[in-house]
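One chain comes next, on its own, written out as structure tokens in the form predicted alone.
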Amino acid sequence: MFAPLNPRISDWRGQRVWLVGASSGIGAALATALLQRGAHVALSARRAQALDALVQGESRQRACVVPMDVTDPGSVADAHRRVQTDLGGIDLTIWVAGTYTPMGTDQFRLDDALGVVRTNLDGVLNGLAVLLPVMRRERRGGIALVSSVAGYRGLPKSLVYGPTKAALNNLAESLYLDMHPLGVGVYLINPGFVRTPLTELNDFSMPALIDPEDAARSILAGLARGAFEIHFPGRFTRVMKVLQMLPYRLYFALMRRFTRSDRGSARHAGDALP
């Protein structure tokens, strides 16, 4: 009953990792941490130059740069084939890629909203289209989806971002039920606020804000435990989990109070991703 829900990954030497969304923020910090620990890593994102800058010194022998656009199914399929060839297989895919646009009802723009959905949700589905057949056939490997505690409940200024993360949380649970019996690991990563280029868009205070390097350490610690959900920092995410259980009347009252206390700037619990 108390066994880990997933395979534990603590020794990264020789592990073949496809890291999607590696150009900045959490993804870049994870790339550095994994290469330092001896993993063989394929780095993917749209910005090839930013990926090249992450590969330094001896780690060049264990890294390959595979640019791709997660919103383009053909680009994802081509990148997957190249990663399979360059690494000789994939032991774990960590899907970090995502975007964030602060948006309330007074700022709703359809093009921006659909852009967030295409990256945060459609992008993951594009990845699953190429990853699932291989993992089901081989009955091994794993996938880690970086979502956000913004997906726990509806939040101010998170009109589109939050729903995409709620969808990822639900998706990860469904994936786990299907893939765990096959021996495939499914890991759900729910950060709070992480200092990235996109969180700089926020005009409100961000409680328990952490650096990407701290986020990377928390993710690797969660993978080492074999956890299903890896959430951090605990001092913030535990509060969000309590809020998740509140009845609507109390929850809405608290959100209105927090919004007013921030002089009209809404607090929200999302992690903006690279």
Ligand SMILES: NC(=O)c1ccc[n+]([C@@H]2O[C@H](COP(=O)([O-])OP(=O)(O)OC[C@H]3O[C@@H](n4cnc5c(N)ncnc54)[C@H](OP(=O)(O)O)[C@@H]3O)[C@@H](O)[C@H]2O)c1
Second form
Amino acid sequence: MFAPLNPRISDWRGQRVWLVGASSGIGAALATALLQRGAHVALSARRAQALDALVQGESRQRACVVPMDVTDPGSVADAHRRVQTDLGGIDLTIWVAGTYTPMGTDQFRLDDALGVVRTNLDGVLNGLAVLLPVMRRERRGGIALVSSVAGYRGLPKSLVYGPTKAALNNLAESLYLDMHPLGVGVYLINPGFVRTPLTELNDFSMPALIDPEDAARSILAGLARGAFEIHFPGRFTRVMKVLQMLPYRLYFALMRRFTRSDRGSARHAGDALP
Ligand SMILES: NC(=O)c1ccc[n+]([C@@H]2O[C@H](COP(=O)([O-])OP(=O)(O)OC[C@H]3O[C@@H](n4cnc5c(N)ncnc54)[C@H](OP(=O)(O)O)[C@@H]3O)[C@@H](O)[C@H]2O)c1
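Please show me the structure of the same protein in the form predicted in complex with the named molecule, now that we have looked at it in the form predicted alone.
Everything in the complex follows now, all chains and molecules, and the chain you saw is the first one.
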């Protein structure tokens, strides 16, 4: 009953990890942490130079840089083939890549909206297209999707980012139900606010803001527990989980109140929850 929902991963020595979205923020911190712990890591994102800069010292022998654009299915398939060859297989894929554009109804721009969907949702589907056949055939390995607590419920000014993350949360649950019986791990990672390039344009005070290194530590701790959902920091995500359970009438009233409480500025945490 209380057994871990997923395989526990605590000894990273020799583990072969494909890290997608490794060039900055949470992904870069994870890359450093995994390499320090002895993992063999393939680092992917669009900016090859930023990926190269992360590979230092003796960890060079255990790292390979495989640039790709998650929005391009051909680029993802090519990168996947290269990673399989370079690492000799993949034990865990951590899909961190994502983008964020705050958007309310007054700023709705179709091109921007579809761009966020292409990166955050289509990108993951492009990854699944190449990963699922291998994991199903081999009946091993795992995939961890970085989503967000912004996917728990609808938020002001989160017209597109939030829905993409809600889709990932739902997708991870479906994947778990399908893949767990085959022995494949499916992990869902839901961070609160993390200080990264993605949030640096936010000019409001972000509650319980943490550094990417703390986020990486929480992710590794969650993987070591074999958790399905890895959410952090708890002091923030526990509040979000309570909000998630409220009936609509109460939830909407609370969100309105929260929004009005900071009316002096149009910017508040609910404007742009990552
Ligand atoms: N920061 C937060 O507060 C927070 C909170 C909850 C969830 N998250 C989620 O955490 C993940 C990482 O975000 P972050 O805060 O670390 O932001 P970040 O520093 O901006 O990192 C985003 C990463 O995604 C990669 N990426 C973006 N578009 C890509 C594309 N088309 N192809 C390949 N890679 C692409 C970027 O690399 P290139 O630009 O080099 O391609 C970069 O490595 C995102 O999924 C985000 O939604 C963040």
